[in-house]
Structure formats: structure tokens, C-alpha cells
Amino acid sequence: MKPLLEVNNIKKYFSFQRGILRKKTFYLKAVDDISFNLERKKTLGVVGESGCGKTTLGKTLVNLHKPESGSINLNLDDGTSIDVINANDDEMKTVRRTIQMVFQDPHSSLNPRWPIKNIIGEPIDILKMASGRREKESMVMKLLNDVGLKPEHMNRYPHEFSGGQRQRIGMARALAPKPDIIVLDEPTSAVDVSVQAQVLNLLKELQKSKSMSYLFISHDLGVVHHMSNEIAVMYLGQVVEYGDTDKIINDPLHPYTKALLSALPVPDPEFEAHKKRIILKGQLPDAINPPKGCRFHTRCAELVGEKCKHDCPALKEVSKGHKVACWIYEE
């Protein structure tokens, strides 16, 4: 069976203009050549620290940006398969339906004018999934009921509620249309460390009862970890590590992907003192004018050589489902 979301080869660029007369176009390289598959009732996580274009890979996907080059294919149930970046009315409804997205900050993704029976009724309203007002409040009530919020917080506004429970509210607005995928942006990032972990487990369990996949993005490579089965390493809009999460955290292949895993706190006081960390040098290079060759190799401590500097190494299989790009593996 094919995967249920295809990706290949996705570039996704921003044009904006500099200098004194603005004359002079540059190119933001958000997403760069990237490609992978989700699986049905599987999780890929995407980690990278900030500005490495994990959101706007999870907006390209649900069509919010519409990207350079590349294409994105939605494989349904029935067989069919819908190009999304090319989808017409009919079918970009469909697609709209099966992948939604949670977005990262739940105060702004709310409107603060709506009860939330509204937020969480619009897409019902759109997608035309009620007879009439009372099977719309019974769903809305049961997606409450899912996300762990109570029915008498229909009538009650976003500043009400804590981030936490904003963020639940997302999630039920997600679940409205019954998706297949879900993309998460950093659905952890605006709550609290004690509530991480209910967040957490409430995705896992609402995954396991409704079948869906997600695309979890997010900073934080031990939440990753947790909730991924597949994990896909970012830098500078590129993926420069991918495969399977016990590979990828057991034996990590890239020098970035190292650097990460080192930052980790470890239960065991006596592990974490002795435990090697990987200080990388330099800055976040510039997107707009990222490093010739490995992106990664101005930060990087494993310099092969010149072509480090030159040359960009592809994403190469290194072991059954575990891929790297790195001059190291080409020797």
C-alpha cells in the first residue's frame, strides 16, 4: 500500500527586496529540496532548532504556502490520489478535510471575538457535516469531551482559558473533520512544563482511537523522541539526517544530529556529569545566503575537507532506513 502522504523534492523560497531603490531581489531558501513519506497511523517528527523552516514545511503541506517546485501527493483509502500543490475545488475540499494543522501559538490561531462553539463548529459549518443546530452542538460537545475540556466551556471565549486548554481547543478544532493527518507546529512550545506531558499523552491517545498520522514538529528532540516513530533531522531548510527514531537517537550519523543529542539532560546525575556535550561554533548562518557546500559545515567539528566546503552531499541510505548527508559516509 502506498504511504498516505508522498513528498518530493519541495522547495519552498521567499522573494523580498534590499538596498536603497529596493531594486535588488533576494531569496529566503525556507524549504529546500526536501522529501520524505508519512505513513498511515504513524508519526514523522521534525526537529531543528529555530529559523530552520519546520513551520513552513508544515504550512506547505496543508497548502498554505504554495512551494517553488516539487510535489506532494495525498493517497486516500479508496485508492485515489490527490496532487495537493495542483488540487482543484473538489478535490482541495477533500484535501482540507483529511490534513489539518495545529498551529503553534493557540491565543493567536483563535478568534478572540468567537465563543468557542463557533471556533470549534466553523469547520463543520464548512464542510456541511451537521443537519442542523443540534447534532452541530452534540459534535462540538464530544469534541470537547475528546480533547478533555468540559461542554459548559462552549459559550466561553479564548481569553478565558489557560494555554493549555487553549491549545486543546486547537486540537479539537483539527478534529472536527475527521482528518487522517494532523501536522502539529511546536504543539508543546506555549504551555507549561506540567502540562507538556498531559498534552503529550492526550496526542498519543487520540492518534491511537482515531487512527490518524501526524507530522510532529518541534525543537525539543527528547519530546520528538517520545512521540515519533520516524524522525527527520533539519538544518537550513534542508533534512540532513532521516530515518527510523531508535536509529536516529542510538546512533546518530550527523555531526548536527550529535550536537543536539548531547544538549539532552539525562536522569542520572552521574552519567550527566561525565556526559560529552557538543558546543557548536557560530551562529544560524543566514538563509538568504546560506554557506556554499554542507550548510552545516561552518558549525561543523568532523570537516572531511574541501569539499565540506564545496560540494553539497546528498541525502544518502546509509543502513535499511536510516539516511544521512554527510561527506563522512561518502568515503
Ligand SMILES: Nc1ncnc2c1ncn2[C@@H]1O[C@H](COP(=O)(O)OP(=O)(O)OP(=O)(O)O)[C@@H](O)[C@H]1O
Contents of the next structure:
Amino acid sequence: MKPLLEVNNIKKYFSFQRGILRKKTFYLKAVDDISFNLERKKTLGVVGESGCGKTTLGKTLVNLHKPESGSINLNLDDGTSIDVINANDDEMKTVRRTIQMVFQDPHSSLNPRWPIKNIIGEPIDILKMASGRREKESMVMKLLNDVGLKPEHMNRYPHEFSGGQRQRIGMARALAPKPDIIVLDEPTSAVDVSVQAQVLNLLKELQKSKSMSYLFISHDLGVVHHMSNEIAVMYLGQVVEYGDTDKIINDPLHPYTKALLSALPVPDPEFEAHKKRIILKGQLPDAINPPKGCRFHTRCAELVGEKCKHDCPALKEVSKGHKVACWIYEE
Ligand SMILES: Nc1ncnc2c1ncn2[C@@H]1O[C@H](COP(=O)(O)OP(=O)(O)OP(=O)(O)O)[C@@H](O)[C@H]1O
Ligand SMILES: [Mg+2]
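To complete the pair, please output the form predicted in complex with this ligand; the form predicted on its own was given just before.
And the full complex, kicking off with our chain again.
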């Protein structure tokens, strides 16, 4: 069976006019040639620093951004496939139902003037899923229950909820069309550390009970580790390492992945005290003017030579299901 979602070589560039007369156009390559597959009922974690293109990638998958090039294919259980980027109106309805996104900032993504029943009910209206008001309300109540909220929450407004509860409301709205895929963009970033685990456990339970696939976006490799079957490590718009979670965590290959891992706290205090921490040199470079060659070379602790500064290494498979883009692993 084909993977549920096949993403091939997608690029999303933003253009800017700069200079005194604003005559010169610059391109910010927010997503620059990214490919991956998302399997049924599995989670692909996407991790990387702020600004590396995680949200842009997620929005491209749900068609909020039209990519410059590349393809996104949705392979449905009935054997049909949809070319998401060139979908016609009918196909687009299926795409909207099948792929949902929970947005990064639950404060701005929930309409403050709407009661929760309207927010969660919106996709039910758009997709004409209920035959009348009563059926819609019972669907909303069921969704609230699914995410651990109460029926009486239906008539309240977003500002009456905590960060964790708002995240649950966003999730209820995403669940309404019964999607097969949810893009979760930093689902715990607006949540108190003390309730992070609850939100993550809820997401895992929902994934299992509703047989969904997740694209799980986070800057926190620890959280991604906990949630994902596979991990893609992003740096300045590109994937620099990709593989099974176990491989990425226990046998990281890219110097950037190694640095991210070394910053993770370890539960054993003895080990933590003696652990070698790799400090990333310098700041994340300007995305409009990224370094030539390997984009990571300006901060790399393991430079292998001049080619790192001049040529960009391709993402290559080094063992089954484990890919890395680094000159260290090229013959
Ligand atoms: N609509 C837009 N117009 C122009 N530039 C954009 C737009 N959206 C994102 N960018 C730029 O694209 C790059 C990637 O942004 P994106 O929001 O995808 O990163 P991110 O990895 O999600 O970061 P964060 O962890 O802070 O959420 C950034 O340099 C950002 O400034
Ligand atoms: Mg983001």
C-alpha cells in the first residue's frame, strides 16, 4: 500500500523587495526542496530552530501556501490518489476533510468573538456534516468530550480558557471533519510545562482511537522524541537528517542533530554532570542570505574541508531508512 501522504521536492519561497527604490527582489527559501512520506497511523516529527521553516512546511501541506514546485500526493484507502497542489474543487473538499492543522498560536487562531460551539462548529457547517442545529450541537459536545472538555464549555469564549484548554479547543475543531492526518504545529509551546504531558498524552490517545497520522512540529527534540515514529531535522529550510526516531536519538549523524541532542536534559544527574555539551557557534544565519555550500557550515563543529563552504551536500541514505545531508558521510 502506498504511504498516506507522499511529499516530493517541495519548495516554498517568499519574495521581498529591498533597497532604496525597492527594485531588487530577494527570495527567502523558507522550504527548500523537502521530501518525505507520512505513513498511516504514524507520526513524523519535524524539529528545528525558530525560523527554519516548520510552520511554512505545515501550511503548505494543508494548502494555505502554494509551493513554487514539487508534489504532494494523498493516497486514500479506496485506492484513489489526489494531487493536492493541482486538486480540482471536489478533490479539494476531500483534502480539507482529510488533512487538518492545529495552529501554533491558539490565542490568535481562535476567533475571540465566537463562542466555542461556533469555533468547533465551523468545519461542521462548511462541510455540511450535520442535518440541523441539534445534530451539530451534539457533534460539538462529543468533540469537547473527546478532548477532555465539558459540554457547558460550549457557550464560553476563548479568553475564558487556559493555554492548555485552548489547545484542546483547536484540536476539537481539527477533529470535527474526522481527518486522517493532523499537522500539529508546536502543540505544547503555549502550554505550561506542568500540563505539557497531559496534552501530549491526549494527542497520543486520540491518534490511537481515531487511527490518525500526525505531522508533529516542535523546536523541542525531547518532545518530538516522545511523540514520533520518524524524525526530520530541519535547518534553514532543508531537511539535514531523517530517519526512525530510534536512529536519530541513539545514532545521530548530522553535527546539527548531535548539537540539538546534546542540549537535551538527561534524567540521570551523574550522567548529566559529565555529559559533553556541543554548543552551537553563532546565531542562526539570515534566511534571506543563507551561507553558501552546506547551510550549517558556519556553525559546524566537524567541518571536513573546503567543500563544506562551497557545495551543498544532498540528503543521502546511509543505512536503511536513515538519511543525512553532510559531507562527512560522502565518499
Ligand atoms: N508569510 C510570510 N511572508 C514572508 N516570510 C515568511 C512568511 N512566513 C514565514 N516567513 C519566513 O519564513 C521563514 C520560516 O518561517 P516559519 O514560520 O515557517 O518558521 P518556523 O520554523 O515555524 O519558526 P518558529 O519555530 O518560530 O515557529 C522565516 O524566516 C520567516 O520569517
Ligand atoms: Mg512555526
